[in-house]
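In the block that follows, a single chain appears as structure tokens, in the form predicted alone.
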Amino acid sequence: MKIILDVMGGDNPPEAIVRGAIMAKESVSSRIVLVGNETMIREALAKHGADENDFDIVHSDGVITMEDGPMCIVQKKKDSSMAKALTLLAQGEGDACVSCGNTGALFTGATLIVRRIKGVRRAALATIMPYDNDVMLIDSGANVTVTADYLVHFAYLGSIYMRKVYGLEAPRVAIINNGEEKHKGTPLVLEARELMLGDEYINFVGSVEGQELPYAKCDIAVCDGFTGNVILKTSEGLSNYITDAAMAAIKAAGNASEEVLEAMEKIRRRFDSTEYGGAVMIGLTKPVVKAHGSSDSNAIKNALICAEKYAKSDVTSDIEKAFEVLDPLAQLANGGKNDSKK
């Protein structure tokens, strides 16, 4: 099995990305493809004093950066990193990619050269947020503009997902929402409400509001992409903004015990966004991770490992086999009932 790392993009290109896949080397089984320029992947691999040899290195001029359009990867930059990386996974080259640049590009270029899974009307990038218990935030985004209709593709998408990767028999799907009566929400919330609530194949448990998602309300949690990036990015804000003042405070007390000090810091780690690697992006034939843009090699590290039980868990092959059963086109054609679930 073989997981190529586009090295070039985010924010700390290429040395820290490098050091991740060094790190990662040690849990994981895949053989690491390093994507980008190959001078600059071997002056980090010798940095780190790791061996060339342990690595495939496939050079690649072009670099997509994060002031780039979405349309870039399959336009302008056909040779940068992330196209080159994305290309390979296409050709059979690897079982999965990561990559930590420009959210747009990437999903574009996933879309367009990885390509869908027949009948997925649109992939969706999916975080897994580390609350009492692992909530999947879905879509986060990638798409910003949804219909309805997409609003059940990604239930149905995030289910199979929660089912084969994380064991749950029967994962519940909640749509985000500004209230739990029946009547609240936008008319979009409200229309995708009534699909899930008709549809067999989703265990629909209702609305859940933003303060409930930490507090085990659902393991599924369907939005825009739009709203659910806005989520995401305000968790990780606030969460860091809390562990650091508790921690700050506790120090400035004076008397913290070495107990308290690890306690603290283990809550740290575990809302740490590092610690997660990245959002998985699904609905395409071949898994794709998408790393945070200011990833450390930490969070490369976790991404890596994201990638490969991703790839293991096969989870491409239940979507396949499960939307020709769904045959949402169909579906989407009879306004939203399916007659071929009778």
Second form
There are 2 protein chains.
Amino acid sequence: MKIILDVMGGDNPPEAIVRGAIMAKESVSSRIVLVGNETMIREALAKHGADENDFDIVHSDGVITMEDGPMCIVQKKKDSSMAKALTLLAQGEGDACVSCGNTGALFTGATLIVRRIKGVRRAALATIMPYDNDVMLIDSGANVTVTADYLVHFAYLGSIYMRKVYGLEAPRVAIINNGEEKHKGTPLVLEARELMLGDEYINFVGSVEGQELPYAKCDIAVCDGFTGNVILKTSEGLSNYITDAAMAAIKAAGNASEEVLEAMEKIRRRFDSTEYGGAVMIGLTKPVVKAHGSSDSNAIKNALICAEKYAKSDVTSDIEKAFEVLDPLAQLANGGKNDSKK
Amino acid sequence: MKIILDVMGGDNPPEAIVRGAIMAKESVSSRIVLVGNETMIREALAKHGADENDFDIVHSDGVITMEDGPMCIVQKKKDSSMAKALTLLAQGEGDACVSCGNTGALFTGATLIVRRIKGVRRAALATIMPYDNDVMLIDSGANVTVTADYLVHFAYLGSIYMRKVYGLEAPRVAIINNGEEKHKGTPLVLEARELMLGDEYINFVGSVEGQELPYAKCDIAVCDGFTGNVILKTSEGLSNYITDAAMAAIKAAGNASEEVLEAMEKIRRRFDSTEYGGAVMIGLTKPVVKAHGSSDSNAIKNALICAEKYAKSDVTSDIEKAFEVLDPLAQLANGGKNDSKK
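With the form predicted alone in hand, show me what the form predicted in complex with another copy of the chain looks like.
What follows is the whole complex; the chain from before opens it.
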């Protein structure tokens, strides 16, 4: 297998990203294709004592920055490393693609270049949160405005992924809400909840509130991408803030043992977002993984491991087969009653 | 001054709530009016060795539960303790009201019984988060669906409150968003940001993302009540989860000193939502404070302290004066240009 890595995105390109690829060599069996400025890639490989022959290198000019709008990837920046990486994936030159660049551009590029699986209303960005169980937050930032039927599709996509990649038999789907009671929720949430309640293809367990997310109430938490982004970013910020404050307080106590400091450092790492495997884009014909924007080498390594797992699971074929049956347009015409699936 | 306390809401009424009132006696100079089942109140006071003469007691029948819809407070449950407490406040029998019951019912009751200040489009629920600075999250759960001009009013209300009650000269207002870049945001956020940018009465500092909230980027974070509820609940859940995990890990290390355990316990308390002073409802003619639903006695005590501070600051008069000038309808007609204020 081959994993295509855009090395020009994120906060410290390309060196930290190339270094992540070198680190990943021990953990992934796939060959890694480095896409970006060739000279800089060779310099970064040399600096870290890596053998150029262990990687494929594909040159590209131009970089998509965080300030670029999402459409730039198919317009004025269609020669950028991110566009090149996705084009290689679409052309079959690799089995998965990883980037830590601009999320909006990556999502737009993935949708327009790699393309959605037939029948999927919208691809989604999904992030696994490291709590009592692995909880998938879907959409975690790509689709800022959605309709109720998009949310239902996110539930389908998340269910298939968690079944295939995480081995859960009947993943429990919940919808993010501001309360459990029947009258709680925005009109969007109320409509989506109604659709999911009546859907035999979703193991729907009702509403979930933010404070319940760490406590194994569901395997998949569905929401719009704005809400998902807010949950994820708030969690990241607070995790760092609290673990830093705890570490500082323990050190200030003056007599913390080495074992205590080590235990606290482990807690800090457990909740550190750069330790996660990256967010996956689901609903596309090929696996695309978004690593964190402030990705260090370790985060890139984990994103590459995640991408290989995603590609090897062949969940994409499962989604293709499922959506042949789900036939979303007929379903919508039926008001979510799913008669068309029977 | 008198503070009216609904003792029948929350998870453990009325005993834990009456006990909170007893505990608050040392910290507040106001007389506390206990509203609820008279027999149960007298029993709770006796149980904790308190003198009945230190409190006013007002009997009411009926309790609003978490399952009741928001309108019940003016319909079939208009004799409940919460309705009674708000009615006493509206009639001038007290200077502030505290309840830990159903948020939706309390907010609806506050709006319909205590009433909004003239010119305020919507009252808001605001919560102070305990980070590098005190950050007000407004709306933190009451107005689930909003328009851009409601968000502008939340910014006005929050600014006046933080100026008067927290002594900030020019509180920095930010809008919760999924990115700092100009193109980021839902249509609602984009519209509200545009309005705030052109508003000379708001010290607007732009968008803020969840991970920036702990790091003193703003004094007031504006959002719709759905998003605010999600931020608050996610933060509460994660705070408990992480501090519990850290405490467990430190204890498991086996040789943690007393000083270390104490330091960690302090961190846990700092981020424990029941230690907060409760959420304030702003934009009403009188102060109403919502204590946490799972309030223990300590949370009730802190909510009573918060209510007294709110009432003593007389911020309500400031808001009345400000909104005479702001004249929101004229302002809206001007597309947010505020010409009517000059």
